[in-house]
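Starting off, we have a lone chain in the form predicted on its own, written out as structure tokens.
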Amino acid sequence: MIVMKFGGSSVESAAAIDRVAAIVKSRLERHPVVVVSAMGKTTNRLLALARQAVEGGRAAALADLAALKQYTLAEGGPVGGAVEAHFRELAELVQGLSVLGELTPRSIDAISAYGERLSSLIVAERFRAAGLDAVQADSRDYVITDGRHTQAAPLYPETYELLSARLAPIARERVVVVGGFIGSTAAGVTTTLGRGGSDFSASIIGAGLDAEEIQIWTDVDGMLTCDPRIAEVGHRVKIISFGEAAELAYFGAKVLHPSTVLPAVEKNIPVLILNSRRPEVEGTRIVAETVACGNAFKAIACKQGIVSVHIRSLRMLMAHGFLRRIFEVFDRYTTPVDMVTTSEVSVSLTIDTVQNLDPILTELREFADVAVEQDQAIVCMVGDNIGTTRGIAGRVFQAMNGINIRMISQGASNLNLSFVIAGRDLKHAVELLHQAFFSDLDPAVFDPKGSAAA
């Protein structure tokens, strides 16, 4: 049994869904379970009209909902009364939000979940039209979570038991289509796993079914040695370890959701990144074991829009409890920190969200001098060979050719070497690093033909 997850761009239209049906049909002997994201930008549209409704724009929200319905039906084709019923429920929810005048986390989950609920219905129907014996299953019946709305965590024992006992028997006989991203509490209240959570759903379902493989189908040929949106010089990575993939995902690689690998790692299930528009390409295989490689690094990841915060103790030396006080402030405002460098009296760190920056700075300035740098970028060099390659940091910074480096950090995992530069220097830095470290490629790990332009 395999799990095949298809992202929003892979199911954005009737033609795209028919393409997916052909891919699934070619793997029927492996008993595929198909996990789908919402069609195109449906989730964004649902959240936008929900915000309209609570801000007093009920008529505009209902008009936008009607337009979304027209798009959904046009791309999905005739799918019976189920889709119509879903849109009636959505209209009632929008009207309720307009009366309430507040968009709570629970309401956000309720409305955003309709994207995947609709797409799974439509994909299952088009599969049947294509000759597949397909059935839609509601992931809320199988993925049980806690009650943290918009960022729910799965309750693994309960979820795995349901998947094994109830979904696996169906999947052995038919092609099951489920919506990713969503689950429910034990009481049956709809929850979501966070944006990008359909990858996570696929991994959870794969682990619960003891799948032989989890396939993430997207619109790129796999993981590349650098982000093509920054520099179009990358090559496809054929195989990479779970640890390296997780570092790349956390530091900006958009192909994979950072949490995706966790259930797969526990069950030692390989994860493949594949292109639904080019199914003949082998993609990227993510495996548990370390992957031997002749290159020092596997890939370069980047995060843009970073803010650097430089904090210096007012007490200067022997500032007991200084670090604790700093991180308590960030914890109170639920603001995660990406990188940290420290000395006895000063701390520099980076964050990628500025939503609570002003109150954070106000509290920090009660006990420290604080300086802020906006529009920074993190460059993260990832590879299993970092800890064993002599002089690797020197080679990296020499390749930067005069670009000013604000912060430096080598990850505790010994899999990444990261540094902060000005955002305006990012493209040039990535091009220089790529030229220095990916000109001569290990053919067992990289495909030089699998470039960003492919």
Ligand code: ADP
The other form holds:
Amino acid sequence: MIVMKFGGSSVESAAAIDRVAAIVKSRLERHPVVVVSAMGKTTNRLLALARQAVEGGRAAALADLAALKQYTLAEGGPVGGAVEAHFRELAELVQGLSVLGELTPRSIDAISAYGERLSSLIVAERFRAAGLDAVQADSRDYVITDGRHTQAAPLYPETYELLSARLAPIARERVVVVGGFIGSTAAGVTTTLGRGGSDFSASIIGAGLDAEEIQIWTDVDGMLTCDPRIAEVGHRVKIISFGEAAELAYFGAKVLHPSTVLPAVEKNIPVLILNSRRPEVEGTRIVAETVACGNAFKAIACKQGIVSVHIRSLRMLMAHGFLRRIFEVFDRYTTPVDMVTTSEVSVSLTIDTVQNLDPILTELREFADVAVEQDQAIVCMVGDNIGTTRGIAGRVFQAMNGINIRMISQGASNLNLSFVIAGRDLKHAVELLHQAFFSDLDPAVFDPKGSAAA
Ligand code: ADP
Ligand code: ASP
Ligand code: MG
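Got the form predicted on its own; could you also share the form predicted in complex with this ligand?
The complete assembly is shown below, putting the previous chain first.
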């Protein structure tokens, strides 16, 4: 059995879904279980109209919902009454939200889950029209999570039991199409796994079904040596380890949700990243073992819109408990800290979730001097040669050619070398680093951009 996950752009239109049907058809002998994201930008649109509804824009929210319905039906093709019924329920939810005037994490999940509930129905229907023996399944019946709405974590024993006892028998006979991203609590309340979470769903489902492979089909040729949204110079990475892929995902390589590798590592199931528009390209293979490589790094990831917080103890001495107090503040506001550097009396750290920044700063200022820098970026150079390559940091900073570096951290994992720069320097920095470290490529690991094989 294999799991094939298709992201939003791979199912954004009738033509895209038909391409997906052809890809699935060509792999039928491997018993594919298909995981789909919401069509195109559906999730963004649902979240935006939910916000509009609670902010007094009920009519506008309903108009946006009507437009979303029109798009869904136009691209989804002839669909049954279930899709209509879903849109009726959505309209009721929008009305309810506008009366309540409040958007809770639980209602955000209820609304955003419709994206994948709709796409799985539609894709299964189009698969049948294309001659596949397809059946839709609801991931809320199989993926059981805790109750942390919008960021739920799977309860693995329960989930694996349901997948192997209930879903596997169906999947052995037919092509199951299931929506990613969503789950439910043991009590049956709808949850979601966080933005971009369909990759994670694919991995959870693959692990629960003991799949031989998990395929993430998307709109690029695989993991590239740099983020194509920043610079179009990247080469395809042919093979990479789980650890390196997780590091890249965590530091901004959106092509893979950061949690995707966890279930796959545990069951040692290879993960592939593939392009649904160019299925003939072999993609990126993510494997358990380390990947020997002539290059110092496998890829560069980056995160924009980062805020740096510089915290200096008021007592001018590293008082006992200073670090604990700092992290307790971030913890209270469930704000993840990405990078940390410390010196004798000060701590600098970065966050990319800023909605609670003001109260966080107020609390920190009770015991420290605090300065904030907005619009920063993290650049993260990833590769497991870092620990063993002499003078690597020096070469990186030399390549940066004078661009000001605000913070530096060499990850404890020895897999990444990260630093913070001003957001406006990001594109230039990535281009310089890419030029310095990815001009001469190990052919066993990289496929040069523009080569015949690509
Ligand atoms: P999907 O909808 O299929 O899940 P995503 O938009 O979530 O697709 O992820 C694919 C996108 O990830 C690509 O279009 C690309 O812009 C972005 N991306 C960021 N960093 C990388 C990278 N290092 N390699 C490939 N893609 C990357
Ligand atoms: N549809 C969800 C999102 O946009 C999940 C996903 O696409 O992976 O975040
Ligand atoms: Mg994605």
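As the structure is a computational prediction, the values presented were derived from the model and not from experiment. Positions refer to the first chain, counted from 1. Definition used throughout: the rigid core is the maximal C-alpha set that superposes within 1.5 Å between two forms.
- S98 shows a C-alpha shift of 2 Å or greater between these two forms [criterion: core-superposed Cα displacement of 2 Å].
- In the core-superposed comparison between these two forms, the C-alpha atom of A393 has shifted by less than 2 angstroms.
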